[in-house]
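Below sits a lone chain in structure tokens, taken as the form predicted alone.
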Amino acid sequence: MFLELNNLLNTTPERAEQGKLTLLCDAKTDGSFLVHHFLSFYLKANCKVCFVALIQSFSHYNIVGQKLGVNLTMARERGQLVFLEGLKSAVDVFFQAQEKPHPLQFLREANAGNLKPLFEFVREALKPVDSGEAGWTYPVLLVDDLSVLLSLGLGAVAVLDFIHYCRATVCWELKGNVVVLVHDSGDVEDEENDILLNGLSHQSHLILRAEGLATGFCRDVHGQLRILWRRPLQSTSQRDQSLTYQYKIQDRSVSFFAKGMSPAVL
């Protein structure tokens, strides 16, 4: 995890709320930097992560997660996280016999659209362990990214159904959070992620937004961070604060300064 962003959002893995969701949304460049944050953020919190990795293999995310202090081969071992490997299972569902539906079956239906497999899985691994296991801290459910979703055929209707039904498990039953990363397709008309987009939007009660300089590329700067907390039980004055940031990525971490603050103009 990136302390400095820890230190924006004014949290720590001991004290960070529970009942959430999370919005990660990039524009014009990569925002999958944040979702190796709360990776590792939420196994260092012990919690129990259910991680759907729809855009990358775990290796990546298991040698990135190494350079910010987690392991995630052990973390699977002794069943803190859950990994489904979209890039993966897309093949096993073609290829393989299924005795049970598979979290992706929606992949070989001629109308794709019924994500009640996904959610299953979901449910299913986080569901609260025996008094004999381990007790991990809270659920939480990490989606990278549901823009692939649209990708592969589904409506935006049918991903913000799974999302509700994905809420209504992690974040009001089971008292978890929920993190899920979206693509801002930006001056590219896409009308289903516009309406993914604005309908995660309303949801959520922390959005940040990683967007590519206006200038374009910067060796020193290489993006900036919208950060919107939603309040939405508090009056219209208290309801929403943002803040914007313009950061670095280094190897091991990332720096975030105001804008034009970057050491590399001082």
Second form
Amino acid sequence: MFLELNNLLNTTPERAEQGKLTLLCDAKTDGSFLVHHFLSFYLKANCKVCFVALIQSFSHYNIVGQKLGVNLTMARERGQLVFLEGLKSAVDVFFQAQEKPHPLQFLREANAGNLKPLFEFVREALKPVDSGEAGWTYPVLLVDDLSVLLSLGLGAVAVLDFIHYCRATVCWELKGNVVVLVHDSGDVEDEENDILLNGLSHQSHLILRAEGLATGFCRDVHGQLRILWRRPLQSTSQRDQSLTYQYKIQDRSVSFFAKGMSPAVL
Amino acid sequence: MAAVATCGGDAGSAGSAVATASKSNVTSFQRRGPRVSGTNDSGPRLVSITGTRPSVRNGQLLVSTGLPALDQLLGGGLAVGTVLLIEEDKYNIYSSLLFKYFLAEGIVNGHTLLVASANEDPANILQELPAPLLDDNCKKEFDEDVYNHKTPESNIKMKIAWRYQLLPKMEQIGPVSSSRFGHYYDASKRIPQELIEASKWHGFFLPEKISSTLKVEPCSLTHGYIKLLQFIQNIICEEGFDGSNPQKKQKNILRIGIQNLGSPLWGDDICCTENGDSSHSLTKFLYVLRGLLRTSLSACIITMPTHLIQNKAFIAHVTNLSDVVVGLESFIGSERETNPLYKDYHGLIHIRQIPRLNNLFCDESDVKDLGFKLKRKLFTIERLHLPPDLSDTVSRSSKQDLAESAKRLGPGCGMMAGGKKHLDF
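Alongside the form predicted alone that was just displayed, please also present the structure of the form predicted in complex with the partner chain.
Every chain and every other molecule in the complex is listed next, the one we just looked at coming first.
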């Protein structure tokens, strides 16, 4: 969890909002540092987290998590974290026919499938346990990332349906949060990705957009972060609040500063 | 590597255990004795594998790509468990050379090879590998080769600007020094037959494998891809690269090389049409392949003819699903071959993506404009230098040509002041 980002977003693990959909997107850069931030943030907020990690292995998140102060192995053991490792599960589902539907069942299907088994997995993982032992505060679903699902053959509509179901269950029914990452293809014409991104942008309460600098690569400023707060369900005449910061990623943290105020320049 | 008991752990966690060991007493500066793979250190039981070293940044286990200049640009080497995707140049000359360097490095280090191709028999590919330069005398030879044509001029020039004599002669990316980690190869000689026979390799030649009947239930992947994935998985399981064979005390790396993936010879039509029927077969293949690699001690090189793919969004998908992506652009056949701007180079090399493994950020080099040149014994990758304008009578037309070409250089080109407009003084 990056403390500077908490300040910018005006949240702390103790008093974070509930029932929100946060959209992370990156254009021409890698926005995965935001995923690490939210993962450690919600684990520190004592939430029950279901992490659908489709792009990297568990040890990668674990090692970065240790730098940010959370231990994913321990969280998984005590039941706070339910981790779906996409790469490992894909190997399982591909080489052996499964008896019961596997969350990544769509890999075996010839036509564009749907994400119903994945939704069942999420619902099963986040349903409140009645035994009343560990009382986690609220459930959180984290997906990294949704563009992988598009490149594996699913349509944008199937992914939007999946997010809709997840929102209905996690945000509305269980009063939890959903955080998803989508890549923005930028100037490359990717229709499905644009549909997904636009659809999610209209549904989300908070959009964090990591962009590369327009002038290209810079050693001291790794990119620009645009934060947009929205109120999707209320029609208000107020404009959505938007802020832009530039950032530099360091070994254990990310430092944010206003545009042009990089410490290297001052 | 953690203690041998934790078999089945994926390469990432193994790499981190290497990091803890490397911080204690094994550093990369340790004088390497005879390359024994079974050395156990006094600290945690660390079994070092030949031809690998831990990364200084995140402790990930690295193997050499066969090209020390490329290793330097990738932050020390290719991490075990990752995919190196090479976007082929137009006539597949230099990309097949990089492919061969990777395999030759595997033979020299004693790694197991798995070569998959749809158009060439793997046995023939192995016969054509370049010979390694293992003799120290040879290295001194090409050290002089690089510098000798500069010394007479530099002695004459440095009477007035003598301070410049202290600077390095040519700003090369990658020191021309020998290392046990990466080796140099002589592209004009073939690898000695006894090295090939001493090595362990598996070949996958698509026309042979595909003649058998299809006995797997229909998936949306092309038949050739399914066969290749099953073949790779069999090798990994049987030879214990995924740690499933605990009595094997000698761990080794599996180097997988897949040539021309995505070409029509594999049965994939992604290069022929814009939205083919099997348009997601290649991405699913890459996903499952990466899943196999992450859970085993292997590294993979794939060459892909991306210049034939018309769907640019697809290339973005493939890039996101791979770890390291390097693009080659050769000057052969293009008008840049005769352009005086590029006379020192054979082509451009673009590092499109470097993975952020176990870390928040990666080691990107500052230099974005890199050119490569293939000499007989050395494949150099350098920062692209524009040659000085030394002609006596500089005609206006030649200056316009230079200005046009200078515009096409990437935005990271910082050493020439004349970016967009050519100012005539």
